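In the form predicted alone, a lone chain appears below as structure tokens.
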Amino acid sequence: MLPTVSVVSVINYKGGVGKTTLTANVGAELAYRGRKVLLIDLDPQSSLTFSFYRPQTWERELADERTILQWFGSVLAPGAPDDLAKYVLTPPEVNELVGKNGAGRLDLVASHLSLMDADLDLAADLGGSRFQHGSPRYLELHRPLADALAGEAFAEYDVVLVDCPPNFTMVTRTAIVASDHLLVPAKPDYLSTLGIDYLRRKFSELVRDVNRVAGPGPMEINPVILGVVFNMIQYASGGSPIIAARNYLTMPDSVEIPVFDQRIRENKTLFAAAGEQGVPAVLVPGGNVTVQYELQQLASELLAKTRS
């Protein structure tokens, strides 16, 4: 029997909360303490293919036969898909810094500025935007990420961190199906916050169609939400959140979903420059103590929910 690898989408419905950088530095974090991270871009924006690749780097060495959509297109083709592990990085920058610390390792793979194609052409083999749930091929479409990552190739992992795009469609459909929990980042604010009870609704019909169509035995599915993660808080000179935040910080509680004890603060500066190094801002050297303590925290309280 393999061993258990715990797999965690990072969703939000509204972009701009910090979803990638919370995927990236965690993951680092993580693998800075000796364990084996994969991390996986599932959004067209690619920011966290770009945080450890530079633009110029990933069009000329990556683009063409690297990421996951040439991988999801041979989803789509007829016969076996290929193996997802051939489409395996190992980042050199981050891992020279993680290297130093253990034997830890943090593994990408990368996504494709025309990924939104290949979920369109998910949705049309399933038969349009509806996802029929009759359709011979609900299953099939629906669990590629999840029968790839049981595969032996990645028994290896201790976490995989799915870095999801900000809506509901097939691509991030497939990574919640091969989820084990979900991690929801979030601002203190209006917009990012009204999103959170619908994305609750929407992950619980989707648990509740693929059960359906697939019946007791092995292809159930039992994802978790683990919780909210505030994120981007700014902070008043007294140490608390500022005012306009703090009604925020409560309305996960009406929608019973848990909250993250752990918060991150604001902080342009360092998570402005992190990544263009190929370094996420918690293992920047001579980086803002105070941020990286509460990135490492928020690592371990992860650990913690998932008993990783």
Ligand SMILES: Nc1ncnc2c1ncn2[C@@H]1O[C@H](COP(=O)(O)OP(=O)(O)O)[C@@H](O)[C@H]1O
Contents of the next structure:
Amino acid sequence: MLPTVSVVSVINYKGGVGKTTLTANVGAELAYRGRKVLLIDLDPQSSLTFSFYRPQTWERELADERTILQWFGSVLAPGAPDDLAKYVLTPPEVNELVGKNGAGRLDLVASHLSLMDADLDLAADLGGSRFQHGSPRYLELHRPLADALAGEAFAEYDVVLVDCPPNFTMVTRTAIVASDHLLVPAKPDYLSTLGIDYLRRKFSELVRDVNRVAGPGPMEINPVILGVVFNMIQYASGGSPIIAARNYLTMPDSVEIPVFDQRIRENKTLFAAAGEQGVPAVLVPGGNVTVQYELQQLASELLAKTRS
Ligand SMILES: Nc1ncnc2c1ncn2[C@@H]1O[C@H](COP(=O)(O)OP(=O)(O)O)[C@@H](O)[C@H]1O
Ligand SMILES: [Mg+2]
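Starting from the form predicted alone shown above, please give the structure in the form predicted in complex with the ligand.
To see the whole picture, the full complex is given below, headed by that same chain.
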């Protein structure tokens, strides 16, 4: 048996809540602590990819041959898909910092601005966008990422973090099927908390449908929602979250979903500056120590929760 890798999908229907930011920062922090971390960017917006590579570099060196778009292309083409390991990159700037500190590494599978095409093609092959589990190819089309990550090349990773797009279409579904855990970043406001209940229900439906088709055995899946991480908390001068946010920092009892103890505060300066250096905020030398500490604690809490 290969050692098990923990695969965590970072997901929310809403954009702009911090999925990409938390994926990059938790990944970088764990790599800095010596772990082998793989990030997979599944969002056509490619923000995670652009956190580590400049758009010009992406265009010149990655876009045509070395992104998840080409890999999904090989999944959709006849014959065996490409080995996903061929698409793994090691972004230079962040790994210079990580490597100085220990034996960790932060790898990335880059996304593509046209990834939506692969999403549509997967849905078409399934027989339409309703995802009927009656399709003879239901399991095969939901499992490509799960099967790829079970390959020997990925056994060296301690954790795989998958940055999902803000939707529940095929690419996102392949991520969930490949996952052991889900992490749900959210802003503490009314609309965000509403969306989380819907996400939880769609998630349960997917797991139920997949397991109905897979039957008991090795194809059965059991991903667990680790919880909601509240991000972009604004603090009042007295030191507690502003009143508008306070009401939404707990989920209503009707929504059965855990909440992480660690919250991440809003800090526009640190997160904006980090974007340009190819190094996530948590590792930026001289960065705001309070925010960096919160991100470190979040990484610790995630580790603790994935172990249990
Ligand atoms: N805690 C935070 N404080 C300030 N800005 C943040 C914080 N978290 C994320 N951001 C910024 O908010 C924007 C959206 O975040 P992002 O991670 O891209 O969201 P998503 O991936 O959910 O769409 C980005 O510009 C990011 O730099
Ligand atoms: Mg994003």
